[in-house]
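Next up: just one chain, as structure tokens, the form predicted alone.
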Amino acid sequence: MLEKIARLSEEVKASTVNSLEEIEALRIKWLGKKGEITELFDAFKTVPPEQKKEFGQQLNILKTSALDKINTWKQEFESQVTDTSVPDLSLPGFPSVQNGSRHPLSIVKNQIIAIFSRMGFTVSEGREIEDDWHNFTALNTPENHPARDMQDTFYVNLNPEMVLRTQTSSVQVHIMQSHKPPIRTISPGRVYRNEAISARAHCQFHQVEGLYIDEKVSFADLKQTLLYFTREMFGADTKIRLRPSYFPFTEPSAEMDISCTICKGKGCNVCKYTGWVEIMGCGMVDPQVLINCGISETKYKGFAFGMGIERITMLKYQVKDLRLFFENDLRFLKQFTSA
């Protein structure tokens, strides 16, 4: 028995550990319910009377030595563990997740909505699959009208009267049918046209169209509204110009250009050295459109405008290829921050 105590004493002195798990394993081996030192205490009653005194002394020294060794190890390892009650702010986050951002088209759409909201415009949204009447006929574009060729789109085979909308003006038709003037609303959303995909065109894109109907609305109101929007979006020094154009649902109609945001009107390859870049179409609501929607054309007048969000985004961020907005390339998208 004394030889076993001597052997365990040497083992305790020579033992080393590298983790708290190893400390616990040795504690169980030596001092657990079935540990080697515990078994020696159980065997004390079998020791001859003349050896009990020496045996008891040596066994207590062994137990104290083992306990001291284990407690010392625990203190050393626990002192190396960071106090979790006080977080170390210099440590990396766990799990490490990169911050995301909004898509550039969403950023610009939200900015457009915010600008027009400050002018009292509400936001109206509608369905992307529309019937022919709301998408074309009510907007003064009857069947076989040549203006349809500019917006020929995707039709639904099961119902040729249903079409993927070519413009969010169809939402405005629903609004005019269900609301009485005054009406002041913008309609953002995705639209579709049968166009070849290129750096400046796509078969789907996003629009924001605006409508204002009330008594005594004039072309001057339209111009001032668009001037305010342009300067809020592109800067206070931005200029606009209106060129006569044609749209079946407005009369008179105009294309609106802004001074080039890249060359500041001096001329560059983006503006084709004219100093101007087209961003939207606009005009006074055609009286026939008011009649189609059940609004008195003699009492009320209105103006409408429409712009492509991609075009505005390309100018704002100087993006030269529209297709980048749809390719989900993180190298491109991570450049933008939420707004």
Given for the second form:
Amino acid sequence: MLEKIARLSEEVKASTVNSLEEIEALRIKWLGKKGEITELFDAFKTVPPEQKKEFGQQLNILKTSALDKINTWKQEFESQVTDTSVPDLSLPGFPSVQNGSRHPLSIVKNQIIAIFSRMGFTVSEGREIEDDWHNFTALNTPENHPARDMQDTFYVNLNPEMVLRTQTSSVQVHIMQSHKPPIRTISPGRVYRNEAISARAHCQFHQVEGLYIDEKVSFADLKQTLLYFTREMFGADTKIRLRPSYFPFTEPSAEMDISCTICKGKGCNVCKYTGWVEIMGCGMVDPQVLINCGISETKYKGFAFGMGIERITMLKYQVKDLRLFFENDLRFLKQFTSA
Ligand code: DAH
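Next block: the form predicted in complex with 3,4-dihydroxyphenylalanine, after the form predicted alone:
So here's everything in the complex, that chain up top.
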């Protein structure tokens, strides 16, 4: 028996391995239920008492050296596997990376685009730093025109001819200058106004401008287009109403209200107990704007409209404070999950 211990001790010392599988095979061979060292422990019971001490010591040394060897090998192999300099691309993904979600303003912008796309509108984008002519003058708002006071403008210090656009209506001017009618397009984008930041106003926000120019375009087309949009966006039972208003670039002009989506027209604090909430401005493109942009005002007519994406989003999701859209607080943003 001592011989077997000596032989196994030599074997343990001399053994080398190349894989975790080989380590496991040796562990079983030596220390498994029927392993050679385990069997020696069983045989130990039959050793005469006067030899027990010596056997016991030798056996324990053998077992400890086998265990040490196996543990050292295991550590070496496992540290190789987790060594980041040798990435194992077959490992599963890192589970603590969370999925992001779209910003609520992007969700609603995409919904608006999808609805108008179904009616054949294309999407066009303009520039955020705009010249005064495209932002105001071409849209019938020359310098010193009182309508300029409707929008608090940021002028560019280095060149006061340039402004941060106050409305995406400027894009309709570019489109009319560069395209021949029929034109059917919407222009989503960021706009800027020098306003104090509060729950209902911000110095930057987003608008979608719409423009439709063709030979026979009537106010009825405008109304039907906006009714379709409203029902798709807020639900089939939503009503609209048009109130006469003033915009320099449309004649006649109107503000469009929708029946309050919260109280369904009964009256609540969102609609200030009127049953209606305003969501956009609109009207028939003023012939002078067509002339300014090089389009025949006798051959063509058109309608235009413009809405704030924040406003639509606040109504749709019942968000009460506009500042939430710009604070990047994940607790708020996480609640919006649709594509
Ligand atoms: N540009 C207007 C605003 O910012 C919104 C608007 C009103 C756009 C009427 C239009 C329109 O195209 O026809 O207040």
